[in-house]
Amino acid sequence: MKSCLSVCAVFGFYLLSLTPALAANANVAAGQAKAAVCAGCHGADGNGGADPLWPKLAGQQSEYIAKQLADFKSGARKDPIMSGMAAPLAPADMKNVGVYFASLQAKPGAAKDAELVKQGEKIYRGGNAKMAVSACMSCHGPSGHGIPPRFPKVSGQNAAYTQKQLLAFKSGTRNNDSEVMTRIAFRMSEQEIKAVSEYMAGLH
């Protein structure tokens, strides 16, 4: 776990130094115009729609959003709805949409199950040495704000959405974000996935 913490920290500082350059040519107004069709699922303010399986995008890292849109368009990440939404977007559009959602204020999330939160906190902050599961915060940070562009913000996200994605990593049906999440999720039980998803929903 210590080695993972060190590698992620060094890599994170490097990526943070690139962030301003990556977003420099993006246009928030153009992104807002392109993102108008996103409101139905992700909310008018980016804080999520009616279905908790749809993610909140407000305050998410712009580079991460742009990458996911590119992966949906290329087929590296599978989702019939998002693949269709991303299909007409050019790389500049994706960058603009990313900076638009990143500019929005994220509303705090809330956990609903206190017992799950206790279990999830142990995994998020300490991992599971027996199963070689490193602490989630080693890459996503103590407050869940992530390290752009590779490690996304996870704090305040809908628990149902996070759980769905971790299960997809576990099963191998999602593998567009390197092998790190695939390996970690594979070693986690479904109960651990549910618990850490609940904990991150209330993390700020």
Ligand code: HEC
Contents of the next structure:
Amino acid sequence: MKSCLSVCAVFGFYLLSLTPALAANANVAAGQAKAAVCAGCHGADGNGGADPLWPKLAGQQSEYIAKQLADFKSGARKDPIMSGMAAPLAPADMKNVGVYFASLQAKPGAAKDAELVKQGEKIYRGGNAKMAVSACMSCHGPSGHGIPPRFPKVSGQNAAYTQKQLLAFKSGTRNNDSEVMTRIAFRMSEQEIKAVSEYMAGLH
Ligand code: HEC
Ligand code: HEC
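Switch from the form predicted on its own to the form predicted together with heme C (HEC) and print that structure.
Let's see the whole complex now, leading with the same chain.
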């Protein structure tokens, strides 16, 4: 009993001393501190703000968030607001901010237009064989939760934001995607983009 106590105590101490080193890789608390300035647009709980063009970040994958911030900073993804917000962040900050937003609970979104949802569901689940548009769920998952580290969560997002991104991929003004989304969106009609965006808003 006595020897177990001392062994456990030593082992416990070893674990305690190890934990901060592991957490230093990507630190939720450090990310939260850096994210104070983000709350005005992305929400105190990460679920977005007053403008539907300000995306929800809660529950988004940490690697995807870090990549987008690096892309905004380098100019690979262009947005006048976000390039300014990302500019002061170091790569470690981007990782920390990513794990912080990933740790927040995503609130479910809601689709409004049942007819659009029906059209959008077909595209999301089956693609569009005629125009060689892949089923969205093959990369973003059947519930839109994405597949880390490359394929982001797209469920529950504001439809207006999703629509804006798909139109930007289609026109090539957003092209930080290794040509995956630009090729897909290029073959989609504006009506299909509107429908699939509405469907994904209610997906959970
Ligand atoms: C003044 C409003 C505003 C502030 C403050 C702001 N953002 Fe943004 N953010 C936006 C807008 C608008 C977009 C969408 C840009 C676009 O349409 O491509 C965006 C997009 C993003 C994205 C991409 C999301 C996705 O799904 O691809 C990330 C990540 C992000 N912001 C992180 C942050 C972080 C981290 C901070 C704080 C350091 C921050 N933002 C502060 C307005 C803001
Ligand atoms: C072959 C895999 C693949 C398929 C199929 C795919 N996507 Fe994507 N999608 C990606 C990748 C990778 C990204 C991230 C690009 C980046 O890093 O900026 C992405 C990003 C997105 C984004 C941006 C998310 C954000 O928060 O800004 C949207 C919206 C999206 N995809 C919708 C769709 C829709 C709708 C379909 C079906 C018509 C689809 N995707 C099919 C791989 C895929």
